[in-house]
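Next up: a single chain in structure tokens, the form predicted on its own.
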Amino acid sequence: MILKEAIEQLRNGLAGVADPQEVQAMIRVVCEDIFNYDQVDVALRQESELPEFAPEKVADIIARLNRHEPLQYIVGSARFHGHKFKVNPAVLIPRPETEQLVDLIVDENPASDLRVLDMGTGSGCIAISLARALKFAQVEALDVSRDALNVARENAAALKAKVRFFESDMLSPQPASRYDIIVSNPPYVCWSERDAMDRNVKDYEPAQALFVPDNDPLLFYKAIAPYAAQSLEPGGKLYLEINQRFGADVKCLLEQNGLDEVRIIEDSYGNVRFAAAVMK
């Protein structure tokens, strides 16, 4: 099998899962990481010769897709922040927003030497972006689930970032340290809201890093804003990524754990996406 093949079995392939843009996308995404192929190669190398696995690869490919599955599961890895960062089920797959959610620290926090917790770390990708990006920060994460850190200290390994994961729960994390930024971003999505989701998210990716309950939707945001009030330094900040639909719920959650300069903050979309805090 050539490339020139391959691209156009794959093409013929997901018609039927995608709109040609995105066909477009998920083929340049196989090229570069199932062949080592860029653009620059698949623009020029049309006629090259695939290894022999080729055609069964592509094949299966084109199976799982057409199952749902996302392309980032299938492959073992999502771009984040211009950093590759392996990712498996036991992991959600990072979204373009939550970028806008470590674009948004780095600026605001110039200062060298921060001390930062990520609570709720799933693959590290907020903590390892953080941790490369900020000025010699002292960057800490932590999450749950333990097959979930193994992920985030193999992606902290290859990107060469120094953190530290640890095993804890957000609704009862370790005794509090002291701070100067706490990030989280938590499950937020309420159960009633899963119908109306993509199949390749919610039939695939881990239902505890996403969902909360209807009658409890602040639920993690209930344990993160005490904690934080409790471990951030004099003028220390909270971020959070959030659901649009409790913006104003969380801000007065917010301020009555004593936090102040609430912001509630849009995405790049317009949507209510973040949320801001300072501690008084």
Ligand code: GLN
Contents of the next structure:
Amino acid sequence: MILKEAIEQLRNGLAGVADPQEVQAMIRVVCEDIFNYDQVDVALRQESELPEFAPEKVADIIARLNRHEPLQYIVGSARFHGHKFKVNPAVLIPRPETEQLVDLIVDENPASDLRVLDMGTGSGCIAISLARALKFAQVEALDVSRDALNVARENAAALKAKVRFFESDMLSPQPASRYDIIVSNPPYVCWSERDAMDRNVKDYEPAQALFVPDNDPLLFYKAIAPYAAQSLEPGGKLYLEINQRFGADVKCLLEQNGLDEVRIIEDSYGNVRFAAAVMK
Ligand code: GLN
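Shown: the form predicted on its own; wanted: the form predicted in complex with the named molecule:
Whole complex next, starting from this chain.
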């Protein structure tokens, strides 16, 4: 099989899965992550012979994408904040919105030697990106899932980021150390919102990392806010990703817990998506 044939088969096989532009993006990822051909190679080496495993691999990818399995789980990686992270179904696939959360933190915190905690780290994408982008930060990250922590540790090692990972349930957090920054992208999608979600999300991504009960949508924020109030240094900052429906409620909750200068911030799609606050 030559490269041109593989691309043609993917294009035909994926026509029903996504619009042509998305299919093009999927093909680019497959060429790069499975066959090691970057965009320039793809343009110049259409006639190149692919390895023997190629026809079977292409058929497998087409079948799995037609079952709505996320491409990132199929290829085993996702790009986030300029880095490639290993992912598997134990962790949520990093989202572009969350890159904005990392950018916000990096832009607002130019100081060096900050102590940072990421609560519910999953693949480690936030913690690792911060460890790489902030100056000499001491980054810690927790998760309740041992399988997620294994992925996060592998990512930190591969990306040469110094992060201390530990197993902990953010709903019953351990006695605190002191931090300058606490960040979290906890589960925040209500179970009743599940039906409206894409199949690649609801059928494949870890429910534990996504959903909260309808009768307690702020479950995780109710645990994070008092923990942050107790463990942030004066002037320390809390950054959260939130459900667009609950901006006002999160603001109120943070204020009730003694946090100050609460901001509710939109993502680049114009949806309420983040909260930021300062410890008095
Ligand atoms: N933004 C994610 C989604 O819509 C949810 C992330 C989360 O629950 N923390 O799939």
